[in-house]
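Presented as structure tokens, the chain that follows is alone, the form predicted on its own.
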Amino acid sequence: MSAAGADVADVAVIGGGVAGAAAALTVAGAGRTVLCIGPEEGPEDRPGEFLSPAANAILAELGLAELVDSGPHRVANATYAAWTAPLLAQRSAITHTEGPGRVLDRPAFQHALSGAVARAGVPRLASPLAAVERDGGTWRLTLADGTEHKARFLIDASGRAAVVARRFSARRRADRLVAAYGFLTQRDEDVEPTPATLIEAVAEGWWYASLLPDRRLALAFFSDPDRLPRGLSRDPGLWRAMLKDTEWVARWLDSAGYEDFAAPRLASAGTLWLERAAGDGWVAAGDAAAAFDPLSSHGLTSALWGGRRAAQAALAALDGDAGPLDRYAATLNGAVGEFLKQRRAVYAEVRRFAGQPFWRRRAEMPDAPVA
């Protein structure tokens, strides 16, 4: 599809992750033309791999009700937390009315989503977006490989980069939370690890550990950049030393025989959002619209919801009805405000470290969006 005499797609989806796949499937399912721009999400592991029970209904809407049932995923019913006190408390979701949550094999899940998009006949242009401009009621999209394409509506599902949406709406940030994360293997595979997720608060932040379907352990530490040891991403010794401040995470790793401590990778994990997630001819979805502190455990589910709802609003706008687009943006604004209140309340439960910088900062953060 070149610029000269090009066909104009109804919708162009920017991004190759979960939100982008949900948006593309929604548009294609409505019988409209759609193309996806940018490389697919890579096969590498990522720190977010929990799919909450609420995602089951969204997958069913997308015609993917069996997607996670057939994959190498783990039903996730047990979560343990040493949060308000240095004692473990268990939360079970075995009777959740929306069905079970799952700890995903994240590359397999993304591959299955991408396969569904391909089977729907949606073309994937792997070259990244280089430039975008509005020409009347049409978007002209120039890719890094020099090709040009046109679309009547844009859905920005490019993650925290928000490559299109940030041009049209200011972004707000509530904090600068960062994740240091890695994936551990067992030294003794005769030991059967507990199929669970564990969260533990410590003086400088909080830890997250979860057993993956392939028996590796996903391990992440969340804190502020200035509270992390300098050189952490290059020194596995520092990573091991930090675990000495834990009680339960270190005990789990030791009892189940986990090792292979490579230096962790670092990634932004803070809460940020667009002041307005939609405008004339465009809408943002997933982390491009609003990215929340991982403590919420709803990142993947929010991406599915946002991709589908953004696409439905885009389709309505193409038919001359801007109401769903306005309601989508208002719903996201409301969700941000509600999340900030809940986040402050949850962090406030940890009083044993109230004097430490990480926890003091959370106590001082506003519980509503600040302009």
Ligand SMILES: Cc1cc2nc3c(=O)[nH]c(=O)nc-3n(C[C@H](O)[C@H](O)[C@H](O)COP(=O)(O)OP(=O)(O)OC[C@H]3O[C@@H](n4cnc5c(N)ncnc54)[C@H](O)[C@@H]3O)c2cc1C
Given for the second form:
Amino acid sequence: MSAAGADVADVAVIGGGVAGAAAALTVAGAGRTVLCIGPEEGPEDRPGEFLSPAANAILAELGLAELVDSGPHRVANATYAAWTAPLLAQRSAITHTEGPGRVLDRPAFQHALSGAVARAGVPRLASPLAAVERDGGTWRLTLADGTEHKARFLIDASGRAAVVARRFSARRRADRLVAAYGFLTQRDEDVEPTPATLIEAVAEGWWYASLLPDRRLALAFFSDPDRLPRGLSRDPGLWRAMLKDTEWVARWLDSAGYEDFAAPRLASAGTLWLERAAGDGWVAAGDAAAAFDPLSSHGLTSALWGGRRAAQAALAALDGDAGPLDRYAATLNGAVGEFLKQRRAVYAEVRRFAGQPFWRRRAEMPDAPVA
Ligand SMILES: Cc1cc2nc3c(=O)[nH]c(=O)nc-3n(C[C@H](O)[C@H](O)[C@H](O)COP(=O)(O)OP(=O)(O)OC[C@H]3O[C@@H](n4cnc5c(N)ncnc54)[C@H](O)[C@@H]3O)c2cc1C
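Show the form predicted in complex with this ligand, please, because up to now only the form predicted on its own has appeared in this conversation.
Following is the full complex, with the preceding chain placed first.
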């Protein structure tokens, strides 16, 4: 259907990221009309490339079981961590035990998801949502390009912005974790870099390095905003100097010839969630509903899961059954509570920096959602 003009779509999905794609595919797969609103993700790099093995079941439900088998992704065979002690130990994952996942070519993964949505016949309106209002049982959506569209149900999959859902529910924040991140190119291609992921705790936070399928290295430092050096996002020298605090990350970069440093970019990476992830005529999915500290490495999987389940609940609500919507919101609350407990336990394993503000704050965190 053409959903523009006077037509009213069954569902409008705000955001074309991972959660938005899963939601749009689910609604279209049920034979209902759906619009996907928001800019296409471009080919540029963005952080978040580890896909947990738990994602496979949801990809299969979406009819995309082959998505990560083909394409440029690599099997994540080894994660090393210098976490509890300054020694490097191999671990399958830091907060779950489901075996190896995938290290994605993230733009290619997103491109494949968006391609599946387009093939399902979902119209893509590439302009961001600018305003929304409810008129009886119909949402009126105004996009930044001035066009207007209508839908009976809204799925907010706009990531941490939660552009619609934040109007209807309070948001809770457990911390202000921030990531400084960049992608390094190898200087000497004769050196075969180890296909691994490495996590290392330091006094001011923790480092993450992972070999991407194209041999570049994804590098990130996670800390609190007040613990990062001023001007870091403009100064590659500062970024490089911070590596001196590491033992293993610096050694890996050096031995495999990664030295092409641009200044890092900064991204919010804290744990943040909606008190209520669904209401009358709307539901939130992915980071819009609950965004997790990336130590968990399950943001992408939660986004796939949330997009799918939120859409199923929306379809039931359109048929007059609000039960799945309530259960979805309750399940998310439970998952947040469980995550906060796990997060506290994993950070508490690091005792060697106990006096440092970054680690002290994590020891003092509540391990249940604050009501
Ligand atoms: C530094 C860092 C590292 C991470 N590493 C990992 C990892 O290794 N593994 C993992 O699983 N997860 C990781 N994550 C988390 C993961 O990236 C997110 O959980 C995941 O991208 C959430 O997907 P989403 O679709 O909910 O949101 P997003 O991917 O943020 O997509 C939201 C979409 O909404 C769009 N949008 C925003 N505003 C509007 C608007 N007004 N109108 C229309 N559209 C709008 C945006 O353009 C975007 O396309 C990491 C996160 C960070 C910050």
